[in-house]
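First, one chain by itself in C-alpha cells, the form predicted alone.
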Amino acid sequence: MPPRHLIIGAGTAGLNCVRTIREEDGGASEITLVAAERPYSRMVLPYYLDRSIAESHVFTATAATLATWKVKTHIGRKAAGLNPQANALTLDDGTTLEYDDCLIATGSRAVKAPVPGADLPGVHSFWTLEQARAVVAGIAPGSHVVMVGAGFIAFTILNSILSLGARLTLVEIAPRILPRMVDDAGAALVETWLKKHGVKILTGATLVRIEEARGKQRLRFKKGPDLLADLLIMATGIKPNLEWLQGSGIRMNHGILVDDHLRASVPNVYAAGDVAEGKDGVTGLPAVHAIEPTAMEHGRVAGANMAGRDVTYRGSLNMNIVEVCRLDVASFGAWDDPNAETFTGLRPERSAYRKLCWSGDRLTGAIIIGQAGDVWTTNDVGMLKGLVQTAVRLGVWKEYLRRNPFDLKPAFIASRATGQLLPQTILGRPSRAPEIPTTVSP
C-alpha cells in the first residue's frame, strides 16, 4: 500500500510540501490536502488591492493543476481534531482521514486590537482574500483611510492604499512605528518619509473605543481629538490557528514546537509556517517566523522529510523587508539584541540609515533604510542578508564598516560569503517541476 501524506492547509508552507513530495516521488504516494480556502497567495493580496492584478491571479494551484500531481482534496473544510494516536484527522463535518503522516499548515489569523466596536460590520483586517475583498470594495479617491497599527502588515498594504487616491491615517499604540522592525532612528526616518507624500502618522495613541458614524467609523482615543475615518483596517497583529490542536497531546508554546527535521512531539506529525517554532538561524533559540520564506523552506523540508529523505533544517532568519513609497526598509536577525555590539549610519540627506549588529567579527543582525533607487541600498540589502545568514568571519573588515557602514561591498567580496550561499540549497539540488510518470497507477 502506497504511503498516505495528509497535508493540512494550501498556503505557502502546505503547497510547497506537496509540490517537493511530487518531485521526490513522482506520484508514487497518495496525497490528501485539506484546506478552508482554493489555495491562494496571501502575498500578491496587496497587489489585487491597488488592482494591479484581477482576483483571478491572486490563486496559486489550480484544481486542474492539483489533479496532475494526483492530490485529493477536501476544499472548504477545516481541521476539527487531531488524534495522532490513531493516525486520524476529524474535519468539522465529521469526516475522518487517516494518513501515514501529516504536515500542519494552517497558518495564522488577523487579530484585532481589544476595544469596544474592534467588531463593527465597518472594522476590517487585510489577512484572508475575503477580508481583502471587504477593503476593496471600501476605498474610493479621497477616502479617509484609517489604519490602527503601524507595523510589517500596515506597511504590505500602504503603498495600495494611496495609489488608490486614499488619504491615510496611520494609528499605532507604540511610541514609534514599525516597532518590531527597526529602531528608534530608523522608525524616525522612515516617520519623516510618510509625512514628506502625505501620510498622517499619530504614535502612543491609546484607543479606547470604535463608534459606527452615520456610514464611518469614529475612534476615541484616551488621549486627544476624535478621528473619523471613512474605512478602518486593524493591522494589530497576527495569531497561528492552533486552537483546534487541544487535547491532542502535540507540545506547543508560542507555535508547534518541531526539531530540526521540522517534526513535532508525536510520532508521524510535522509542522511548517505560521503554525510552527522551529530553531531561528542566527539565536538557535525557538522562534515562529511568520514569513513567507520561511513557510516554503519549511514546507520543502517536511515535504522532503515525509518522502523519506533525511533533510536536517538550519534554521530560519528573521527577516523583514518592504518598501513604501519608494523607501526600502529591511531588518535581519537579531537587529534587537540589547547585548550586541553595534555600529549606526544616518546620512538624513539621502534617507539612508544602517545599523550593524555584532558577535564578535560575526554580523548578527541589521537593518537598512534607504530610497529604492539608492543603488547603495538595492545592492546592500542582499549582500547584509548574505552576511548575517551565513554568520561569515569577517576580521579586519569589521572595523572598516564601523567607518564606513555605508560600504558594504568590499566586506562583502572579501568575506566569500557568496561561496558559502551558493551551496545552500534547502534541499541539496534545485526545484524542479513534480513530473507524474503516467505509467505510476493512481
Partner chain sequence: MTGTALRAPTQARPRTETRAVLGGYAGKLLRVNLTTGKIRAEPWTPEEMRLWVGGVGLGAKILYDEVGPRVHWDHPENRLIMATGPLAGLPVWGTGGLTVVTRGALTDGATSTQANGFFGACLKFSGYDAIIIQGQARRWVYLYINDDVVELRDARHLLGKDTWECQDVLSAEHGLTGHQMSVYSIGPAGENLVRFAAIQGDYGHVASKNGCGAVMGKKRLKAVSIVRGTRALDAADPRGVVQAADDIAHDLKTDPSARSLYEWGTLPAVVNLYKMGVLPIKNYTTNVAPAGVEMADWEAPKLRHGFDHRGHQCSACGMHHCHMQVIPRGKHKGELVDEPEYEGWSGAGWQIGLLDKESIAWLNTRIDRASVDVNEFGWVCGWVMEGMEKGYITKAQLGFELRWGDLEGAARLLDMISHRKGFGNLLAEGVKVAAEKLGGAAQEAAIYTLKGASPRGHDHRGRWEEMLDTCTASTGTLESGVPAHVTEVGLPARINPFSGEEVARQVAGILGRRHFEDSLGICSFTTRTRLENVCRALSAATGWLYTVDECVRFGRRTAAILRAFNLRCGIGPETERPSARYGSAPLDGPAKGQAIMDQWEKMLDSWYAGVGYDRKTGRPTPETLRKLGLDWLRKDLWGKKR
Second form
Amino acid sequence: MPPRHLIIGAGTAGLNCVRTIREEDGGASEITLVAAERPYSRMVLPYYLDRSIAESHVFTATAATLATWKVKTHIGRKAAGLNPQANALTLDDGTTLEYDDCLIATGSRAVKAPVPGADLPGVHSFWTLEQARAVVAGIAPGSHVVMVGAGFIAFTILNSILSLGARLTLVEIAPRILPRMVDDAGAALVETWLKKHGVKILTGATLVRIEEARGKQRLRFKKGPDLLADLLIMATGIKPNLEWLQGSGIRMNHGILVDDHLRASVPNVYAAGDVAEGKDGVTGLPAVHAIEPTAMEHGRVAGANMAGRDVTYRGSLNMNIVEVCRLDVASFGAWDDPNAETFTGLRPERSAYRKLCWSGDRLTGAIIIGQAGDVWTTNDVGMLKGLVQTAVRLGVWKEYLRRNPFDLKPAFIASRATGQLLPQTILGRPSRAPEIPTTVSP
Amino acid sequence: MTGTALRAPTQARPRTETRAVLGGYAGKLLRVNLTTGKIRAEPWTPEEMRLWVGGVGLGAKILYDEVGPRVHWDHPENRLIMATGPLAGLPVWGTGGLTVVTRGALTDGATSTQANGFFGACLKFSGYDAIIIQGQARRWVYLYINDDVVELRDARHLLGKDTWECQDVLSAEHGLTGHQMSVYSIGPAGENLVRFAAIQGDYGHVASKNGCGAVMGKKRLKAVSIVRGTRALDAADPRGVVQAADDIAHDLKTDPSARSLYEWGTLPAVVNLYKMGVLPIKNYTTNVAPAGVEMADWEAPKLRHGFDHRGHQCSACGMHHCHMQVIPRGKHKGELVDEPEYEGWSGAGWQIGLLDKESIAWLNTRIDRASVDVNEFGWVCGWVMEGMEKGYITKAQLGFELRWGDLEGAARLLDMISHRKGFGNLLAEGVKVAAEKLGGAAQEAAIYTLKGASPRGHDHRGRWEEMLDTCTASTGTLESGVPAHVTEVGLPARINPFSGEEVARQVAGILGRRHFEDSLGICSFTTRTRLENVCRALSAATGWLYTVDECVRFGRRTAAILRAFNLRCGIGPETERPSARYGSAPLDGPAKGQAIMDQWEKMLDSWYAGVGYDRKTGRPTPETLRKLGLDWLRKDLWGKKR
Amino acid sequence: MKALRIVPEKCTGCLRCELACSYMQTGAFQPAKSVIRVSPYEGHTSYAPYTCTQCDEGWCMAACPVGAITITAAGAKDVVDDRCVGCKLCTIACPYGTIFYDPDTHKAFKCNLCDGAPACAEACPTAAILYEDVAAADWLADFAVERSARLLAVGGR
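Could I see the form predicted together with its partner chain next, after the form predicted alone?
Now the full complex is given, and it begins with the chain already shown.
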C-alpha cells in the first residue's frame, strides 16, 4: 500500500511540502490536503489591494493543479483535533482522516489590540483574502485610512493604500515604528522618509477606545486629540493557530517544537511554517520565524523527509524586507542582539543606513535601508543575507567594514562567501522549477 | 547641509518614467545659480539639439548669448558650462565625455577643454545634457547631483584638499565607491585662482586648458559630484549605435594610424615625436636626448614596464589607454598614480629635464591632484630652470636652487604655484605674464602665444600645423587638432610639413572636425576613425540623417561663434603669434633650422582664406556667416549696413 | 551547460557590459537596470563584473510565493514578468545579491543569460566575460584578495 501523507494547511509550508513530495516520488504516494480556505498566497494580497493584480492571481494551487498532482482535498474544512496514537485527524465536520505521516502547517491569524471597540464591524484586519476583500471595498481616493500598529504587516500594504489615493495615518503604541524589524536609528530614518512622503505618524500613542461615528471610526487616545478614520486597519500582530492541538500531547512552546528534520515530539507528525518552533540557523536555538521564506524551507524539508529522504535542516534565518515609497528596509538574523558588537553607518542625505552585528569576525545580523532606485542597495541586501547565512569569517575585512560599512562587496567577494554558497542546497540537490510537479504521471 | 532640492520625489509608485524626447539626449540642461542658490532644469528642443548638438557646440552658443564683453573670466556672471553630448552614456567607446566651456583665465577669452572618465555618462543617466553654472557662492560649496536631487552643499571641509582627496572624501561621505560617483573638482591651484588651474576628475582625467579651474575657484565651487544616475537613455536605433560602435572599435584596433593608440594610448608619442623633433626638451633649448639616454628605453612597452598597472578606462572604452599604476621603486614606492599620458612624459619630464620614469609618473599625478595644467606647468617650470641656469632668475627670487631634472625642486615649485607662495604668486599668472614682467632675456626664453594660451606638450617648431592652430584658435588650445583622415574632407593625405602654405591649407581645411567631436560627449581618441562612422553613430542615436557635410558645417559654425565671442572680448588677430622662443628655429635635431616665422604671414593669409575670415579684422566674412547659417551674427560682427 | 566565466584581471572598469545588459533587459541604455554590475576593488584602481551564477539551489526561485521564477532552456533562472507581483522576497532570499527589484515596473529582474547569447560577453572589449562550457565557480575571490591587500594595509580609502 502506498504511504499516506496528510498535509494540514495549504499555505506556503503546506503547498511546498506537497510539491516536494511529488518532486521526490513522482506521484507514488497518497496525499491528502486539508485547507480552511482555497489555497492562495498571503504575500501577494497587498498587490491585490492596490489592484495591480486581479483576484485570480492570488491563488496558488488551483483544483486542476491539485488534481494533476494527485492530491485529495478537503477545502473549507478546519482541523479540529489530532490523535497521534491513532495516526488520525478529526475535521470540524467530524470526518476522520488516517495518515502514515502528517504535516501541521495551519499558519497563524491576525489579532487585534485588546481595546474596546476593536470588534466593531468597521475595524479591519489585513491577513486573509476575505479581510483583504473588505479593505479593498472600503478604500476610496481621498479617504482617510488609519492603521494601528506600525510593524512589518502594516508596512507591506502602506504603498498600496497610498497608491489608491488615500491619506494615511500610522498609529503605534511603541515610541517608534517597526519595533520588531529595525533598530531605533533605522526607524528614525524610515519615519523621516515616510513623513516626507505625506504619511502621518503617531508614535507612543496608546489607543484606549474605538467608537462608531456616523460611518467612521473615532479613535480615542490616552493623550492627545482623537482621530477620525474612514477605514481603520488593525495590524497589531499575528498568532499561530495551535489551539486545536490542545490535548494532542505534542510539545509546544511558542510553537510546535521540531527537530532538525521538522519532526514534532510525537511519531509521524511534522510541523512547518508559522506554527513550528525550529532551529534558528544563527543562534542555534529554537525560534518561531513566522515569515514566508521559513515556511517555504520548512515545507520543503518536511516534504523531502516525508517522502523518505533524510534531509537535515540547517535552521532558518529571520529576515524581512519591505519597500515603502521607494525606500527599501530589510533586516537579517540577530540584528537586535543586545550583546553583539555592532557597526553602524548612516548617510542621511541618501536615506541610507547600515547596521552590522558581529560575533567575533562573523556577521550574525544586519539592517540595511536605502532607496529602492539606488542601484547598490539591492546587491548589498543579498550579500548581507549571504554573509549571515554562511557565517564566513571576515577576518581583516571586519575592520574595513567598521570604517566603510557601505562598501560590502569587496568584503563579500574576498571572504570567499560565493565559494561556500555554491554547493549549498536546502534539499541536497538542485531545486526544480515550479512547473515540475505538473509532470506527475497520472 | 544647505541647498535647494530641485524636485523631491513625491509620487509613491509612479507607473512610468520620463524619457527623453529625442534618442541620445537626456533632454534637459541644468542651470545652477551660485549667487542665489537657485537650481532649475531647462528642457531644450529637438531643433536646438540638431543646431547645437552638445559639448562645445552648445557651450559656445550659451557663452555667446550670456557672457558679455565686460564679464571677464573672474566676474561672477561668467558661465562655467560643463556639457556632454548625444553619444555620452552610449556603448560607443570613450563616451563619458565632458567639455568645459567658459571665459577662461589665461586668455580671458573663450575656452573649450575636454575630459572623460564617467562624467558624461553619469550626467546623462541623471537626466541632464549639460550644467550651466553662473554666479558666485558666498561660501565654498560643491554641487551634488543624484537624479532629481540636485543640491549645493557646504564644501568647507574639502578646502585645501587635492582633487584625489576630494573625490575620496566625497565618495566615502556618500558611501559610494569607484564609478558609482563621478567627481570633478579643483585642488589648491583652483582654489587659489592659479591662471592655469585645471578641473580634474575620476582620478586622472583633466579638463586642463585656459584656467577653467580658476573660473571654478572664483565661483567658490569646489567640486561637481554626480551619482551614477538611474535614468534610461534611449537611442532611435540602438542596434545601429552598437553596430557603429563595433565598426569604430574595429577601425581603432586595425587602422595603422590608430592601432598603437589602441594598444598603448599616447605612450608611443614620446619616441615617435622625438624622431620628428617634436618632443620638447628642456624648454626648447635642444631637440637631442642627452648623451647616455637610449630612446629605445622610451618606447611604449618600456614606459609601462615594471609598474603594477591596471586598466582604468573611461565609459564603455576598449582602448588600452588610461591606467592606474603603483610606483615600483624609489622614494615614492607603493604610491598609486595615474599612468602619465604623452603630455605627462613631456611636461613633467623631458621639458624640465627629468628623465627618471618613476619620478615623472609621481610628479605628473601630483600636478593633476593640485589641479594644474601639466603643459603650462612644464612651460613655467622649464622656463624657471633655464632662467636659473642662465642667471636671469636667481635663487634669491625663487628661494631655492632649481636645476634641470630636480624632482623635489619641481614638486616644491608646484606647491608654491598652487598656493601662490612667494615667487609662485607671479608664476601662477602663467609663463606669459611672468616672462613679460621679468622682460629681457627671460621673456625671450618663455614659451607661449601672445593670446596667452598654453601650447600643448610638444615642440611645435617641428609641427607647424599645431603652432598655427594654437595661435589662431579661439578655444584656448588646439582648435583643429591632428587630422585623422583628411581625405574625407577633400584634403591631400600628405603635405610638406615645412611648407607654410600647405600646412595652413590643411589646418584651415580640417577646421570644424574637432568642434564636432567635442560636441558629442566622446573622446577625441576614439573618434580617430572615419567621420562617416561617427556620423553614423550620431544618426543611430538621434534618428537624424547626419552627414559628414553637416558635421563640418556644424563645427565651423561653432568655431565662428567662438571667434565672434573672442572678438567681442577684444581678442583680435594681432594676438595670433607665438612668443620669441615658441616661434624660433630649432638649433639641432630633425627640424633644425626650420624657421616658421619666415613664412608666418603667408601662412596666416592662406589660413584666413581657407576658413573664410577677414584677414584684417579677423571676423568671419558675411559670406561665411551666411553659408554657416549664422546670419544673426552678421549684425554683431559687421553692423547693420552689411 | 554553458556559464559566464569572469576573468577579473582583464576588466578595465569601462562598464560597457552594463550598457549592453541594460539594453537587452529594457531596450534602452540604463545601467541602473543592468543585472551585471562592475564593482571596484582597492578603492578605485581595479574592477570586476559580478552577476548571477545560476546556482543549483536557485534561492530566488524557491522563495517566490507565486512561482514566477523558472528555469530557461539556457539553464538560467528567469523571472516571468506576468507572474511576478514585486513582493521582493527573492531579493532577500538570494545570498549572492544578484536578483534585483525595479521600483518602476514593480518586478524582480535578474540575469537570464540572454537566452544563451549573453550581451555582456559580446560587449566586453577586453574578453573579461566569457560564455563557456564550465561549471559555476567563484571567479572573483582570488582577485579580490590580491587586490585588497594594499587597501587594507593603508587603512581604507
